[in-house]
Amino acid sequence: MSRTKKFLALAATGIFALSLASCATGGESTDGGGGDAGATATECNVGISMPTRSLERWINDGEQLKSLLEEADCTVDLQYADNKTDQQISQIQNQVAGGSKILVVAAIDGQVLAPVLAEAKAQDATVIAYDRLINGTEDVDYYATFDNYKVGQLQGEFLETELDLANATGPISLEPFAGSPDDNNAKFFFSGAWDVLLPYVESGVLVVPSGQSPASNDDWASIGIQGWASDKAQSEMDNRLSSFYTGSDTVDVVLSPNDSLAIGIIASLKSAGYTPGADYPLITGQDADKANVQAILAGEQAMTVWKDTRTLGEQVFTMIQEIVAGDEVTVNDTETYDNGEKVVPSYLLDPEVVVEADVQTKLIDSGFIQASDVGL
């Protein structure tokens, strides 16, 4: 099946589910540890949440989920936060007055939403944290993500294949980044990542000359970017470079995160006068924008773990229309996402690596991106 004909067929089921609402009967999720079993059918007018517009992968979020609700007859508010928490909390409690009864929020910040969070629950609204976990809070009702740790760990697979570090001597020379410390997410990405390298780390074939190398995962936030934010990963590489990359020193491996803070600190490198070539680093990345993928094509960028939002767009669809019919919401998981609070039941997604001869058959071919938009 196509998947324009899949989303429509998601959106026809959506229809016919809110016509049978008042006579749904509870369904079965993966694992038996899904939504609560006899849960009453509910409006579907959803408030999605989402953190910025400033990075290419919220604003596909966004639209797409929207898109699939509206074809269902949804009612739906998309609001974008700017990356202000203050206005996240606002924006979520202008839904919930304007009657959103499901909420899907990508917290900016996973800390600080508990009190609005209770407020929203005291008008009976269900809630979905979208992809980064929401924390300190029986509040949040499912958690819909990519397997994060896996992220970090295809990206420490896949150094330590290059590298083959199993069998090298060193010292190879490391540079380690961290995502934005008040981000869930991060954490799990970096220890999927360190639990690979550390060991290589503690043994001398990895080295890190700028001595950010945080001694065990629970250190990670002391060399996260706040904000994800490129100019910051930029300013970051580049004090790195000047400070304990002098003469021929060179650096030759980049653990990035993601995509946005790989884009500051490939500018970093080419201000210090790098190019690509036998001798360039080895920089990861994941989300697979496209600017990124340019870099990959132009051998600035080595590899992006890529998570199909697409589908994660459509889980958390599908799961909307569980709530809306009263069935029980489908999770696989319900032992990883402790937030402090409760383990929050889960859907996790599988991501996959992509490299410069995966971008056309990956990429391209799903329709993900368009060959013209990374030059192709």
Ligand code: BGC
The other form holds:
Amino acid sequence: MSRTKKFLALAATGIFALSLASCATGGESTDGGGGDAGATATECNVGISMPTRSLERWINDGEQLKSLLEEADCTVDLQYADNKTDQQISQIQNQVAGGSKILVVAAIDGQVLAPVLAEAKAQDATVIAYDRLINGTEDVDYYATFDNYKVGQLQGEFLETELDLANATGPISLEPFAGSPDDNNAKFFFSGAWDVLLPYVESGVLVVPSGQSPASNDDWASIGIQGWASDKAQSEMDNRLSSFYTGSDTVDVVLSPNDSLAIGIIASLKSAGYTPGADYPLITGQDADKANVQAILAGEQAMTVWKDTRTLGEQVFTMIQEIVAGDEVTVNDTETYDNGEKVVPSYLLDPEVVVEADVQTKLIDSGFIQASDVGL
Ligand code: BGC
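Starting from the form predicted on its own shown above, please give the structure in the form predicted in complex with this ligand.
Below is the whole assembly, all chains and molecules, this chain first.
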């Protein structure tokens, strides 16, 4: 953390401690002037519901937010749901029954949480959708995430630049993948990338030999990989390679929306005999997971979109402080994330591209990963 950030975090914690003290002594709500009319101070009892421990990023997300909150003397219940929707629902029910007044939920399936959130609302809980939007309910108060459309746009623009698509004649063979159909983020990732790439598919500069080429952004789920599973991405890539790349045909580019899919795609390419070098395809990713950073260093993956999840944790911590104090919650987007029932006030953070040359300067120097984690 930079010195300024550390100072801000500590200063914020101080303010927070004061507002907590006022709660404990039955003090009035600390509406700092700009607050929502009628907002009252809330007990800092937080239930955090994360989708799975199987992906590095969610472990980091959960642990970091938990420790920020515990340093500020909040009560925290952190649960992981093994990517199982029913488990996530019953964990949230238990958190509400156990007294959580603020819920931070990274939904496994963004479509099915309305009933459990209605139960939470009946107990006056405030709900923050974390990273992934929750759809079809009035009962989600805020959303904090990275700019999901921009994640895809960065992937698309990276490929456009690397392949000089604006001047290329092609045909360059592309295999596109999309994320889990139940994750609201996946359509934003795909739309961001496809808005850049589809014109080149339409003009024939890019060709998709497998035919897995959505005609519009709305068809993205047809190439979605359920649960963001590496093994499912691997078998899908195996099928495409064995059915559509025969003889001397090779794939030049794979649009992978995130790192867990990229891992499966890389494994598939390896078993089909592809080795890093001039003829190896460009593969995109997202998250800067350690295994993928190693793949970038080994020339097996071209880039990842890095979302510094520490900043997301800090932003959600800030939101929680504001809720606890009864202050107005800071958001920077009130237009993009319509969940079907309301436009959820959101705070969007900026993702950024990481290629091999950035591993040291962006990921290691900032402390996001250690050099030893990636064999440096
Ligand atoms: C997150 C990505 C992650 C994916 C799989 C998405 O909702 O935004 O960072 O790679 O889920 O867990």
